[in-house]
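For reference, the chain that follows is the form predicted alone, supplied as structure tokens.
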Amino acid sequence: MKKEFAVVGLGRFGGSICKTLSDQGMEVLAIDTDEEKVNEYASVASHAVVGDSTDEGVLKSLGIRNFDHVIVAIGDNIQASILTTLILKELGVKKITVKAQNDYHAKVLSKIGANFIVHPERDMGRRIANSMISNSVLDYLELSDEHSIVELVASKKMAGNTLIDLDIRAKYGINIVAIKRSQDIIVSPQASESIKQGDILIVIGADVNINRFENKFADM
């Protein structure tokens, strides 16, 4: 099933998250107080609404507690960011990621229960979005608009298979360029290398092919 995300705040950071999640086929609700920004993302997100996220009634009416993950990407208004996070937590949202303006803001967010706190100056919106889509994605580096290097955690379904058993290059058009196992790293692994559950696979290829491979072997 598709994961459902809500993005609160459609500035450059929130907009980047919204677009990337939508491009990956996720269901995305975009929320902002600025009607112009909402109109801009109306054709990008699954749903885009004008709303004040500091109003508990508004968030309740949107069914916000039913979303898998809510990203609070409010710009310079730290008070609105904190209040929105507090309301989301009280409403029982499972995962909340919040953009922090500074270390003090991050400290407050941590105390009120934000699950993930990000600093856009240090983290690219697209990199964060791709790590949120799946529990198996540890890291993501964009090589071009369509190609990436991704760190994936080997699932139970992969465990015990060799690279030749999985026939990854022929079936998915991607390459495993290295395997991290505990403190060791196997560069250019042999086709006979057996994958263990929890191995970190460093995969390179087209985004669409990496997603196909990940979905095929994802643990339920």
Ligand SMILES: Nc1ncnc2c1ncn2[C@@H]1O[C@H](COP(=O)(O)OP(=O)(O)OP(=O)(O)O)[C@@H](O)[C@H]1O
Given for the second form:
2 protein chains.
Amino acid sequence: MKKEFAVVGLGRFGGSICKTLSDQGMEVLAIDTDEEKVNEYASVASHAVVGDSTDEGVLKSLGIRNFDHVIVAIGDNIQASILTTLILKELGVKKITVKAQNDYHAKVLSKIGANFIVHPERDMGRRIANSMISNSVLDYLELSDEHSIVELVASKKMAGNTLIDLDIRAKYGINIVAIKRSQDIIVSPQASESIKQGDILIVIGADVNINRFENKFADM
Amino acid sequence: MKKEFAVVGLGRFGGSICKTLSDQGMEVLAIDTDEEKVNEYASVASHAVVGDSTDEGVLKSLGIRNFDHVIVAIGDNIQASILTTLILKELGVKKITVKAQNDYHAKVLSKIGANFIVHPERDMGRRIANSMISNSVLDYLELSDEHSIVELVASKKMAGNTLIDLDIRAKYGINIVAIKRSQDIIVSPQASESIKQGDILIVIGADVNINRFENKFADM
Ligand SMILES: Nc1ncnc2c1ncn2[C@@H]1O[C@H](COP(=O)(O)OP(=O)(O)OP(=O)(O)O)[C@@H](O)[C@H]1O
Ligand SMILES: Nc1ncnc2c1ncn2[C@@H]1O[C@H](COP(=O)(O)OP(=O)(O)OP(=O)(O)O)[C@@H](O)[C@H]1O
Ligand SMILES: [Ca+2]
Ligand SMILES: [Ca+2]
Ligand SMILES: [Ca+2]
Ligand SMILES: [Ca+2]
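The structure above corresponds to the form predicted alone; please provide the structure of the form predicted in complex with this ligand.
Every chain and every other molecule in the complex is listed next, the one we just looked at coming first.
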């Protein structure tokens, strides 16, 4: 059975969720007070309606309680975001994801029972800032406060060395889990694999160790 | 030598970049037309000034050309974002990262020479939507259009099996690169390691194969 989603608020964040879910074949109801936005998503979502989510009658008449997951992606109007979440909760919606504007907003949302609270701009700001500091880190996945998987651009100093030459595991306590080489992905590269300039190394380990490795081989 | 950054626009995205860079010990100049925002970041950034970045004189007097990397995080005012980028380019700033509102905006920015163009709300919307579809995918790092590293919650069906029992590599062509078990991270787990309920598996492989594995072991 297909899961049914509803997205309230078709800004850039809500709009992207709506499009991604629809592209993946999910049923999506899109709701916004702004008719232009609704028209824009009419061909993307399964249904798109003009409506104010702070109006309980509107949500009821859309049968919102029958949806598996409702996403509240209202931005600047924090009151509308909170009120919408309260109504969804009262109507018995099981999974509610809400975009928070700041920490206070997030606290209120958590107290009134939002199931997932997200901070898209803040989180993306962190990711991008972290990759700007380093000359070689392109992207990363945080595994814990102290461990990550990072995409590192191979430096000129690394190029030409095999993984045995570099002896990364023993010397730095980190592992290369894959190498991106133009269009190819080499998963679990052999110890005899030699690094080429422009390779992107997918490295797993403790952040301090990854930093140590990165700095050791940084080109000047 | 410390890198010097300037952030234009202290919304949630620009503000988060400013804070992350500052937390990491970078020199950051924060600029916004809104005095309240500037006051908010006065204690976060190295310097925070009220100023309109579409005014060439303002940027010149701040010595903007001497910064290593300037981030334009102006949102709704697309014209101001474009004009600011043009001026930064003319003044000879080497690295310019700009937040885009939509694809048209991104095209213009790319034509006028922005070095990095980012879509924080869109990208985060995609990530979050993808994790909402699956019951087990928590987060992921895209390696290519077809390969990813994903954090998968181990299902009840998996629990109690060792990695040899599951024979994941041969049967699904994917690898478990790490296991998150409460506070621990087990990197490159042994074949004899047995999966516990609640483990988070860090899996690398082709998206189709990861999906196949996920669906095969999905609890009902
Ligand atoms: N009560 C409401 N009911 C339905 N839609 C609403 C309501 N209030 C606001 N919206 C819609 O939510 C959408 C997102 O709001 P807004 O643009 O303020 O957020 P934002 O955080 O700047 O968005 P983004 O950063 O994702 O582009 C808008 O299209 C707005 O019309
Ligand atoms: N010409 C300008 N010079 C300096 N700052 C500006 C200029 N124009 C806009 N700003 C500032 O940019 C910041 C971000 O703009 P805005 O709030 O429209 O973006 P947003 O995309 O909704 O932000 P976010 O989603 O990151 O919260 C605001 O604080 C605004 O005052
Ligand atoms: Ca906004
Ligand atoms: Ca935004
Ligand atoms: Ca980390
Ligand atoms: Ca992918």
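Note that the rigid core is defined as the largest set of C-alphas that superpose within 1.5 Å between two forms. Please read all numbers here as calculations on a predicted model, not as lab measurements. Residue numbers count along the first chain shown, from 1.
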Exercise. Answer yes if the CA of Asn209 moves 2 Å or more between these two forms after aligning the rigid core, and no otherwise.
Key: yes
Exercise. Please say whether, between these two forms, the C-alpha of His69 moves by 2 Å or more once the core is aligned.
Key: no
Quiz item: Can a Cα shift of no less than 2 Å be assigned to Arg12 between these two forms, given superposition on the rigid core?
Solution: no
Practice problem: For Ser188, tell me the Cα shift between these two forms once the rigid core is superposed, in Å to one decimal. | Solution: 4.2
Practice problem: Once both forms sit on the same core, give the Cα displacement of Val153 between these two forms in angstrom. | Solution: 29.1
